[in-house]
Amino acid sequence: MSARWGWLAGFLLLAGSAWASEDNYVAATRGRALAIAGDCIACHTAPGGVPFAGGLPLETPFGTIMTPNLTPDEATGIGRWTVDDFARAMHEGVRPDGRQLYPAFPYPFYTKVARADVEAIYAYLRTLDPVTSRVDRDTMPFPFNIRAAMSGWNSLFFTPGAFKPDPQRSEEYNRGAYLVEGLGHCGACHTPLNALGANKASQPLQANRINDWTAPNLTNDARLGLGSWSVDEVVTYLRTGRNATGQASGPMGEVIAHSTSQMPVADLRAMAIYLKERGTAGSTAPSPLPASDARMRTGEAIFIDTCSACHTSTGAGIANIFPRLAKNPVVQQDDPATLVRVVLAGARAVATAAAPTAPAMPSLGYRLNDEQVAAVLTYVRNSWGNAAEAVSSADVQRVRKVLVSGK
C-alpha cells in the first residue's frame, strides 16, 4: 500500500475510533439517566459503602439477601460480564453461570426494559471505577438457598417479555407506563405479595408492607390512593419529596433522593399521568368511629396536647412543612405501620435540591405507651373526614419490638 493510501487508512481508523468513543459516551450518559430512573444505587450500595459496590442486606420473608457488586471489577463485580450476560440477568433473572437470581432483584419488572436501554445501562456501569467488594451471595437459609427452585417460581409468577405500548393511549401515558412498570419497578414495593413472595396480580399497586413501612396505595382511589392529588401534585412530590398533603421519609425518601428528584420533569409527569389514568382499587370506606368512643376521646386529648401545635387542631397541617392529616391517604391506609413507626421513632423528610429543608417529626415513643400511641392514631385515622380501622396496642407493640431489636 502506498504511503498516500496508508495515511488515509490511518485517518479513517482514528476517525472510526473517535466515533466509537463518542457513541460510548452518549450510551453511557443515557445509561446513567436510566440507572437513576431504576434507582440502582439505592439497593447496590451498603451503608457507608462505595456506590454500586453492593453489600446492602435486603430483608425478605424468606431470609436476607446481600446485593451484588455492580462495578466492573473482574474478581468481585461484573467486569467479566458481557452485554448479553447483563441483558439476560435483566430480562430473564439468570446469572452468567446459569444460576437463577432471586426476585429481590426485580427482573419481573426489568424484563420490560428495552434492549437498547439495557445496553446503555451496561455502558454506564462499565465507566465506574472497579471496586473490590466481595459479597456473600449465599445467605438464604435452607431450603430457600436452593436457587434451582426459582425455575418453579418463575413458571408460576414470571412472564418475560418487552413492554408493549397501548396504541389507544397517548405517547406520554405509555412513557409513564414504561417507567412505572419497568425500570421504576414501583409494584415491587407497592403491590402486596402472596405467600410465595410474588406480587398479587389481582391487586396491582394496592399497598404493601416493606420492613415495617407501609408502601401506600398508588391507584387513583380517592381515599387510599392518588385520587385526591392532581397530576401536578404527584410531580411535585416526586421531584421535591413533598407537596401540600405529605412528605416523603423512610424508603420512599430514599427513592426520591436517589431517583425521582434527579429525573426529567417530563418523565415524572408521564408517570403521574399513567398512575392517575390507570384506574382505581375501588375501596369501600368504613364508617368512622364516633367521637364518643373511649379511644377517640383519649386520642383527642393526646393529639391536642402533643400534636396540634404542628398539625393544627383541624388536622390541616402547614403546607410543605408539617403534613396535612385531614383526608390524607397515607393516614387512612389499611396497614398503619408507617404511622406507628413515625410516632414511635420520629422521622425526617427527605431533602432535595428543590426543597433542601428537611422538616422532622420528633420521636414520641419514649413518653407514650402502646395504648396511648394506638389511641392517638385511632383518633387521627377517624377525624376530619378520615375513616379507617382502629389501631390496637398490639399493632404498636409489634412495631416497637422491631425498632428496639432491629429485627
Contents of the next structure:
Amino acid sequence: MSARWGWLAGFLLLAGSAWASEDNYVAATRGRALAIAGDCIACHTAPGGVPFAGGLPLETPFGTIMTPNLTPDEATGIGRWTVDDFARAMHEGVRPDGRQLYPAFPYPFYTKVARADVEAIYAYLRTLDPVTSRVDRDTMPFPFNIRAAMSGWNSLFFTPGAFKPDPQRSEEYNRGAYLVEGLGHCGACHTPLNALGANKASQPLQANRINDWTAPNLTNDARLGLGSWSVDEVVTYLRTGRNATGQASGPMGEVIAHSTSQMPVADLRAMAIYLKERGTAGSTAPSPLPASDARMRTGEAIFIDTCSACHTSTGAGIANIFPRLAKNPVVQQDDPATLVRVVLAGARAVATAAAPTAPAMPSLGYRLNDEQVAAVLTYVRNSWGNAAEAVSSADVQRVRKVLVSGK
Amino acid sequence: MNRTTRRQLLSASALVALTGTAFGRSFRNGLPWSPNEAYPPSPITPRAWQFFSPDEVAAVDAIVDRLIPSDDLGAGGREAGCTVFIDRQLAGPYGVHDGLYMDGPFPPNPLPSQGLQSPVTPRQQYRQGLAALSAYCKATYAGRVFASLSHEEQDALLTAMEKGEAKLPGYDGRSLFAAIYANTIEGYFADPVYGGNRDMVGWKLVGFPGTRYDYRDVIDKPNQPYMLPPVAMQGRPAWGQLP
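Could you drop in the structure for the form predicted in complex with its partner chain? We only have the form predicted alone so far.
Next comes the full complex, and the chain you just saw is listed first.
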C-alpha cells in the first residue's frame, strides 16, 4: 500500500468514528437517556451477554426471533449503518438492504420518535465498543420467514408518521404521550393483540396476556387500571418498582430495572399524567361471588391459612412490603394469568436503587393443587370490594404446564 | 521442642486464605431467587414398614399406646401413627445420627451440657433394645412378649424401665424407655406429613393451631377462645381435596 492510500484509509477511519467524537458528547448523552426510555437493552442483550450485542431469543406466537447486535461492529453489528439507515429502521421497519424487520421490533411505536431523538440514539450507539456477535437473523419458520410478507402486515396494521401533539392538552400530557406511544412502547405489551400479532388499535392499553403474564389495563379505570392510583403513586411505582399498593415483578420488573427507574422523574410524571388523563376503558365489573359460594368458602380457608400472614385477613397487605389485595387492579384483571403464576411459582419483586429490598413471595405450587389455587384466587378476586370472574382449575392447569415445561 | 517454622505458618495462612475464598460469595441486586423453588417434605404413605420387623412393630405399637392411650379425649399413640413416624425416622437420616459428630471419645459420665455421648445410633438402640425387651419379657412372663402382656403388666414394666429398675439382658432399659418416650411425643405432635399426628389429633388435643403463623387478628383478644381449627403443611379438610 502506498503512503497516499494509507493516509486516505486513516482519514476514512477518522470519518467513521466521527459520530463517537467529543463533538457528539451532548447528543450521545441524550441518546443514552433515550435508549433507556426505549429499554433497547432489554431485548438487544443475550442472557449474560454484552449489553446491546443482541442474541436474545424473543418468543413470539409465530416463532423465535433472535435480536440483532446494535454495537457498531462493521461485520456483525450496525457499524456500516448511516444515520439515515438507522432512522429508516426506526421509522419504517426496514433494514438498509431493503428487507423488512418484524414488528417484534416495535417500529409501529418508534415511528413516532422525533428525528432528532433518533439521531441522538444513533450517536449513543456509535459510542459503544464494537462487539463481534453474529446472530442468526433467520430463525422464523415458514411462512413467517418470508420477510416481504411484512409489507402486507404493514399495510394492514402499521401507520407510519411522527408524533402529533394535541394542542388542547398540557405540555406534560403531550410529553407523556410522546414517551408512552413512542419510545416507551408500553402498548406492545399492554394492548391486546389480534390473530396476526398486531396490537388492536381499537383497544389501546386495555390489558393483554404476554408469555403467561397479564400486562394490566393502563387506562384510568378505577377497578382495572390506574384510576385508584394518584399520579405520584404511578411515578413511585415506575421509579422504585413499588408503591403502597404493590410491587413489580416479572417482565414489568425488568422494564423498571432497565428503563423507568433510570428515567428522569419529570418524564415519569409526564407519562403518569398522560396515562391517567387519556380516559377510561375496560370490562364492566361483574357482581362479586357471594361468600356462601363453595369456591369462596374453600378459598377463604386456604387464604386464612396460607396468605393472610403477609397479605392480612382484610387483604390490606403491608405498605411497601406485602402487596395490598383489596381493590388492587392487578388482582381484578379479566385474565388471571399473573395471579396464577405468582401463586404457583412465587415472585420476586424488582430491586432498584431506591428500593433495594426486593421481597419475594414463596412458591406454593407444591402445596396447592389446581382446584385449590383456583379457589383461593376466586376468593381474593371477589372479596373486600374486589369483583372479577372466578378462576377455573383449567386456567391453573394451563399455567402450571407452562411453568413446568419452562416455555 | 516443637516449633512452628516460618514455612509452616505461611502454608497454613495460604490454606486458610484459599478456603476463605472458596466459601465466600457476594450477591448484588438482591439475593438469588428462582421460580418454583420449594423444598417440601415428601408426605409419608403408610406402605410397608421401612425399618421395623413385624415383632418390633407389635412391641412399639403396644408401648406407644400405653404412653398415650386412646380415650375420650382422642386417639392414642398407635392410632395417631406414632409407630409409623418412628419407623420412617429410623429409616431416614435420624436413624444413623447423620449430621451428628459420631466419633469418640465418649465420656462414661458426661455432663448434661455435653449432650449425647454414645456411639450407638438410634437404629442400633431400637434393634438391640427391643430384642433385649423381648428376651426380658419371655424370661419374666412365661414366654410372653411385651405386646401380649396385660395393660397393668405393661405399665408396671415401663415404669420399672423408666426408673432403671428393670434389668434388660445386655441393654439399658432406661435409655430404651427414654428413646421411645421422646420419639412418641415427637410423633404425636409433629406435622402429619411425617406420618404421626394423624388428622392433627395431637394438635386438636392441646389446641395448637398448626402451621398458621400470624395471630395479629387475635392477639388483642385475651381470654377468648381461638376458633380456627388446626392446619397442617398439607392443609386441612376445609381446603377441599388435599394435594
